[in-house]
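In structure tokens, the next block holds one chain alone, the form predicted alone.
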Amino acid sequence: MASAVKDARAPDLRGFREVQSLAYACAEAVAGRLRPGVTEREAARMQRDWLRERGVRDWFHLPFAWFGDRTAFAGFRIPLQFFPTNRKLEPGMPFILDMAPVYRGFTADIGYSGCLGLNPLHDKLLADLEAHRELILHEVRERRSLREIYEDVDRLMIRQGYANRHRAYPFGVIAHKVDRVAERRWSPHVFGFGTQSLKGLMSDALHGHRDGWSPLWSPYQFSDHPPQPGLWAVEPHLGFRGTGAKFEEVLVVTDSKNPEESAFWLDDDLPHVRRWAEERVAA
């Protein structure tokens, strides 16, 4: 890597960057085995099957599936309707695949985009996300609060004329922190949450609360604070009536005083930053 504070941090970065590409390759697969009928459950089943073939055993959350209007958390009011449900996949619907594997101790958390078949609009809010992950980029290297930057995408996004959705999630996070996690034969989940790395968040608000940070990155008081060094799961997301799209991958903050090593995206070979790419080329 061009930087020491890359090279310090080399082979952990490593070992995120493969667990991250692997749950973007099981999204890829996946999302082409999706066809007409095929219900969320059956979905998030497909993604558990096909990271376990390749040697996962613990999770930061089992994956998730989202079908239509449900990619925009239509009516979501309680935690358990994040879930999947027996919802099933029509032509031209938007879909979204969640997961967050642990592999080898390395934590990812993807969001992936997709519809069966066309679907302008939605072709719309995914080319509108690439704003979103540069502003983003840009107001952690300034420092500006995490607070801040999540009140920058809101006013982006009210400028393009959509919704903000991961306002809906627990706490109306945009981020959180992702660490190491010990390796385990088998490691228990409890609501859909890997028990270890609950308990590392867990630790990470405790220290945090205590020295002025935290671990979740929201619109709220405790998120008042610069950007913490370490790694956090990015995820903002779109929605405009029934229809919703995000990504989702992890930022690298360290306290470099360089700008460009101060913060940096993990990795730029995603499918949604192929996909920004192409649309250029094509333009």
The other form holds:
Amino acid sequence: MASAVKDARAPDLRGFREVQSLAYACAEAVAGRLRPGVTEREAARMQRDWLRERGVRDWFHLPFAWFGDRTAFAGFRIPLQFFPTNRKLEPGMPFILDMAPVYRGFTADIGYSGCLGLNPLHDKLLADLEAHRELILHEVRERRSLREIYEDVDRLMIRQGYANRHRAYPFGVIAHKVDRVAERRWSPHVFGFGTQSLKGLMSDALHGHRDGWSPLWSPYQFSDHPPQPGLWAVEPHLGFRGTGAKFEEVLVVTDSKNPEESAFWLDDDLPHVRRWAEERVAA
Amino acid sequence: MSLLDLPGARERRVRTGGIELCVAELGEEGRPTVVLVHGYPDSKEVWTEVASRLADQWHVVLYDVRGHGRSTAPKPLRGGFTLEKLTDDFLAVANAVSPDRPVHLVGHDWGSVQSWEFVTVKRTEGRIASFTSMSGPSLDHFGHWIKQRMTRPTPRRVGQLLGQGAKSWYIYMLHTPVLPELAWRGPLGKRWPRMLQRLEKVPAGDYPTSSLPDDAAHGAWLYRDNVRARLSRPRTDAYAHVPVQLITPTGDVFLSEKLYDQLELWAPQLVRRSLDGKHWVPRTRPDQLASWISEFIAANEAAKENGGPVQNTAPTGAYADRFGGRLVLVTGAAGGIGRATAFAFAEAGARVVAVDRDAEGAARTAEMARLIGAPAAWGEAVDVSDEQAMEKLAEKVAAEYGIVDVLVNNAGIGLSGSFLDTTSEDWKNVLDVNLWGVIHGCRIFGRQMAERGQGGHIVNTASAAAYQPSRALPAYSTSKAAVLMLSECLRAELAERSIGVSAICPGIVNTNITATTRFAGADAAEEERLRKRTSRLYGLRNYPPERVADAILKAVVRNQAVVPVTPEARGARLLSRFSPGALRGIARLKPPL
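Structure of the form predicted in complex with the partner chain (previous: the form predicted alone):
Whole complex next, starting from this chain.
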């Protein structure tokens, strides 16, 4: 049984919220411990250890860490390049921590952007991500086709002067579905992805294929359908000349007629959202 | 205008080692002092233009090197021009004009050669705050450079040796006895001003001064007293003890740029700049020199006050040495190639004016440009097809930001559809922006550049459609072919004013142009479908505008005439020259829309 969610309309949101904030707490804790000279591998290992200590046993995918121009996926040609390298962190360098732990059967997939010391350009990118969060929610509530929303996000990025870097992800996805995962004593992973989660994704893909939707939110024809109820891990990723920034968090889509309830962010108490609010207060 | 005609100029004489030096001063005395040292065959008047620009901000000091201008010559001449004696002179001047503060040193040609000696010997430590060098290497570094290449003569090193060897022909001539003196006091001295105007593009005027024959005859001893001795036995401790800014003119016929390879070893705090120009840059490029010198002095003064080391002010992008601090204007800068070009120049440290019809987009480009290294950037909302608006823009830019060094006429719109469906209104729209926009830009800003007389560069964005005929793009191709030919003609005309003109032919590049292209003969719905379809096809091709921007910077640095960018643009260019029939065949194909 890949999916433990029996009713997509009433998923057990509390569990998802808990694991998501656990993951963000991990990101903040690890980000606070990053020093010049720490490598991507070490940063990924720090995330893994932190979460394992707190009971995480399975992963949607293992933690990633990208430093410097790797935050913008500069020169990425093959998916293996996503994996952490021995690149060392330097003062002023941007970094991204991306992890997807499974905790008590609930999955989170988060992305945390930061930089070591001052970097006004990186601050600008982070601030500009806010418009994307609003745009995506707004258009999902309008029940626009996922492919169209993707293109609108693309257009906003171009207007802002940025490059779309989520196009570098497998299938160019801006988001993918996440779900509950069966807890097994043994949960292996292949190429960094947990087999249980992959199984869930595959089964969604199979069902979706029959019904005309896809668990992957891509720029391609197979995403030319209205948002499918469920939980979507949304990850718009901006790139600008060797600096990249993203956030990733879960968007809940329901089949409610009320627009407010038809789609909403799982949790608004997240580092990037708090940061935007603080900036507004400061301004 | 001679030096002493400048407002506030004053003269004094400094006695040292049995001779008398003529020293001129400009600007307020309380300010940091900058000492300008002239070269050969020159006198301090070579600096007039630069000095007048520096005098607003600094206390400017110039002196005639011994035996030159109104300074007296040592007796006997032989042995009177050694670098040790020149160092004595400099210290005497520095002590006279700025007894308790170190001075900023600027040298051109032999002035730079001797200044390298000043900044690398022990006894000047604490007397010099910074050094800007142009067109004059240290003889010691030069000696090591030759030795290195002789001891391990790889083909490349032999090439470099031979290249510089050929450029140094005049040094061998100056080592012959008596003849140079005779030539300078005879026909060469008479013809020299005309030669400078013709070969070096030095503007006519009261430079060189009437003392030229004597300066040149005496100055021959600079070479005879120092060159052989230093090149055969270069000092091994010639390390600069001050920050150095090296300004290399790229068109110098006497000095190879390769001379400065590995200069970082000798001058640890080195900032490199390069300038399109020939040897006599103090006469031909005074604006840029004055601004770089001022910037460098200011950075060093600020560092001294903060007590820390000099912050590296130079940006890090490609060609930063070339575009740092220069003024670049890009039209169509709210997106696509224009925006990417503005960013590329910004990364190289240029000041950027981003022009577009879309005010918000232009402002956004300027804002991001500032974040990635442009010391200043401005967004201007102007429609390039509007002549009056362009005139106004040019006035504003000249008054507030300065004369444009690099102009990129990039704004353009797309128009597709068969010729028979294209209305005269369509034609007018596309020609107004694509052709008239470029004409206005070249005419208005090109005139400003030409009137300033200090060079510059114009880049026009043409297209691969300029030489690839196509049944789908008759109007667009026509407009771009006109831009290509305009660029070629302008290049021919402006060459004598040292203004380069390049036409860029990008090809299929993933930009927003497809989303706004007008499709003649299609109704609104069909047009929308075609726009989406072309955008998708261009997206599949996915050639990024950033690479076109890189090609533009390279074209400016190398002064290339026509630059096809994408492989298909290059292929079509090749075919247009060797097999135009094939292109005509391709032109008949219907695009897959």
